[in-house]
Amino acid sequence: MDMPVTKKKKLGLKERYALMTRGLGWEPSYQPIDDIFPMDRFEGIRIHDWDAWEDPFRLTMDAYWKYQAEKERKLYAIVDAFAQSNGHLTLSDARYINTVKLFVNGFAPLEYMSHRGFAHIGRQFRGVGPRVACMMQSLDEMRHSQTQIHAISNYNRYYSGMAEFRHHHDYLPYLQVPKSFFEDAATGGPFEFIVAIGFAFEYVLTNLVFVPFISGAAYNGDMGAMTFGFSAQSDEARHMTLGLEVIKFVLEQDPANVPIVQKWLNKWTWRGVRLLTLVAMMQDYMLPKRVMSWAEAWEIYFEENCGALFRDLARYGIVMPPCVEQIRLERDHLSHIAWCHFYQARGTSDFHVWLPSKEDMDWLSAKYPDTFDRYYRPRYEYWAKCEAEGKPFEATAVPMQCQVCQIPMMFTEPGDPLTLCQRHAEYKGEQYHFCSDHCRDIFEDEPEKFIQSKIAGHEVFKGNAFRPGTDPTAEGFNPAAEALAFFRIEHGRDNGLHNGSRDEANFAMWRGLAKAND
């Protein structure tokens, strides 16, 4: 007997998305929902309709695996070919390798922290759509961390300063800037985390990290970094869109959410720009072949792109964070202040530094006509004279760090580049120090949180940056040498001047051998 054949209906994208996201949720029957999701209300954010959340990509898990698997195949084919063909010897200059060191020490661990953060908050939202979106972003961030570390591991076979990147990220003073950024976000509530990372970092600031770095990698011959960057950038575009959807969703739910979100935008825009100080320095000084200056990148990716964004958000009552005025005043000083600091305090970092050549200074003068020749060229010329005389200038003290952003307190007063900017506040009889008014404001809003900051430079003075079993009372004890041993830094090999370093010598020797006929 012929059986009737029922033709299966092919589900549309919207139906598939509904089944694979909201279809996975259920109403609890024996536990109050507030007990299941205890963390999405204490911040004061009011959500009346979780179903109003719309994932603009409507990405389901099966589609996610398919797209990512395809990207993985292409990525590792190029990364492996780059490693097997000694691609590190095709770089424009050995100095470029220090850019890779800065990235793996400062930024790759942030991808892993972002993975943990999104996995955590995905558990905290009672809406199914946001939970699925957070889970996918958590997987993205894990993958980014793995691919970046894998690609850069090829450099670790030949050059210093990368083998201990996790330990350095935890303890080196300058790396507390990125580390504290994500720790601050992860210890907030789920809504503050997603505004901090999903919106302020992913939407407002990520182009200032990825586009110049990856373009710089391509321009300097680093095909490995360029490939993982392009692979990650397609995910970042999705993260940026999600970040914007998050902020609009929260703002549209209740007018009472607006002042809370505005406070977070003010805080995280400022914290993000302090973090980007390292990127500004990399762009202007560490790339042998430069793509654009920090000032140009800021104009494109913040003033133009984000300016339009904040104008769009004005209909909700959101205004441009007040810190932007100070950022504009610092724009033409930021990278110079940072490189001057790292040149002087090179004993506490894990990459090499150098003085800009005459051609470098002419480029900087053209890009920063109002500041470079007046305030910074004379310093470099004086330090070059010291090097020529065999007495290179170096500061051996551990720098004081800001209690909030934990950046070394090297910045000058807004509008007065000759006066050091320092702010102070007293809380419960203790005095705390800050790099700016904005960091002091952040501290005063949550003092109990920030008095717990474990600041690497201060730990040295407290005697906590020593290896187990160290006896500080022993004859001939050298606290600076012991701190470097605790940091797992070999002074002169992992840091110091690039000229004359082992990395510079090895790069020149290996590239010479690669080009020789015998």
Contents of the next structure:
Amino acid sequence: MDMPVTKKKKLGLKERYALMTRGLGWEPSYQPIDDIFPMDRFEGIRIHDWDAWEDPFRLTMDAYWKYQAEKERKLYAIVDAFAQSNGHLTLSDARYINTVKLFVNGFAPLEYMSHRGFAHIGRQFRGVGPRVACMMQSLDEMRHSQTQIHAISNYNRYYSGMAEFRHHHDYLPYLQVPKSFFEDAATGGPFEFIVAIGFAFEYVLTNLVFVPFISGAAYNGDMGAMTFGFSAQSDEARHMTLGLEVIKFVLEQDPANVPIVQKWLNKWTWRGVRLLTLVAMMQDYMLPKRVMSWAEAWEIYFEENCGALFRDLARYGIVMPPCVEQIRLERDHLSHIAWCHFYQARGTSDFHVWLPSKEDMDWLSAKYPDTFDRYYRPRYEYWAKCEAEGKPFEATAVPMQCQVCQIPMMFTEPGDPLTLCQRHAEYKGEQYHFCSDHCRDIFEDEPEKFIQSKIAGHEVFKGNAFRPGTDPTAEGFNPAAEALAFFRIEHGRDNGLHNGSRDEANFAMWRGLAKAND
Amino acid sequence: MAVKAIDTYEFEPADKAENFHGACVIYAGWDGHLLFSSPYAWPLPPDLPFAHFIAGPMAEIFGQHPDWAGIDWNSAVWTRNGEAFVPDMQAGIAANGLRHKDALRFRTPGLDGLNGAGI
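Other form of same protein, the form predicted together with its partner chain, not the form predicted on its own:
To see the whole picture, the full complex is given below, headed by that same chain.
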């Protein structure tokens, strides 16, 4: 049979893109559009012309598959080579592996949360352009989560603290900080979510996450993590641009949107920076071979880049979030406060901690001349003495936590590094505590949301951190041991001090075997 | 402000006193002793004498600090949620007027941390 030959000109990228986005939308005729898209108005954001949306990337699905598949091939070639050549034994030092643990437990599950969030809002916007952009980002985030887990799974074959990353993300106390951050965003409306994640996280903060982790991986010989970082980088660039496009689109649509967006920027800059405490600590304390200090990264990626961005948004009436003042005051304290906390609360972590060596402390003094020697070195020197005497200092009690960011109340008063900061509020006859004015402001703006917070310590007290069938009234019941069993932490293997840990011993033994004849 | 939502948005507080099996959550932090990274939380029986709270749960943690043994509890200065508070050592937690999720802080004049440096 003869096939009719159509001599149609191949469509250009632009036309294809238009057909694949705008062309896929239609005007509904038998259902009111507000019923089809019930979620894009309740937040108070006014959009008059969805067609004014300018897609920052004209990427069609087929082009997307092609690019991603190509990156995937390269990534897996390197990840496989790294695994097959026992790449983990070429790392700078066994301590580095704790960075990987922090990443897979704290960050990879957020990529997955982000995938879910963007899939959700990709259904909720009535404009076709943003829907397609959100769908693409949703796929990216799923891919990031998968590639991170795949790349890191190689370490899981040899070292502790990674096998239960999903369960730990859901229940382990310190991981409730990243988890609750994303849950807060995902339970907002679609505009708050996209401002929170697309803008405040992807744009304002992503460099402060990616650069330390991925440069840290490169510096410390972790080819796997380095490669997934590079593989994700072009996506991240797209996400940053999308975040910026969203914010400009919303601001240009109606002046009434400006205060709403400003409120979200204030909230999410603060929430993001609180979350970055983990990254600050990783950067200054957990990389055996260091890239740059947290303070230096902050200067480049926040003060310079974000400063420029906020100046750019000034024409819409957007101002720098007020929390930035406090963030500046905390810059030279953040990582030290966090490591001091994790050192003493090491019983409920899934990574190992250690005291900085003399050389580490000298580097920290040089990077933090105004704070380290005065406030933090004395703690480490005292703890080193305790360790040397065979009585390592450890705080086994449950820390008091902030109702909003859920971080233990370890931050000091702005400008007074020797006094812990506490704020208090009452709502419906119950009282709540906060690490800062900014977390209290976030609470007071939406108390009904944050009274639902699952505060990890309280969950233990309420009996929600025990395995099914546990009888807390039984004789000899040990709540701390039971809680660890529920958290799936094997005491002494997954947590505690790096020195003397099984991970440290195995790494030394395997590396020895790889380098010697016997 | 109310949460903007697509429907009624009202919830029970997750940490109401009745969810703690009769215990009352009390927080306590030791000012001027940053060796301890945060205040801590304990679920306490409401009739636990205040002195036992100090000698038991608090001592277990704070007792690691060399200053602890030298504290004169008569001169310790307490606050509750930022306001002055004078505990009756023999009375229980509830009889001291303490409420669920009260945050206590105490200062020990003359004992100001390692080498007096607030740590």
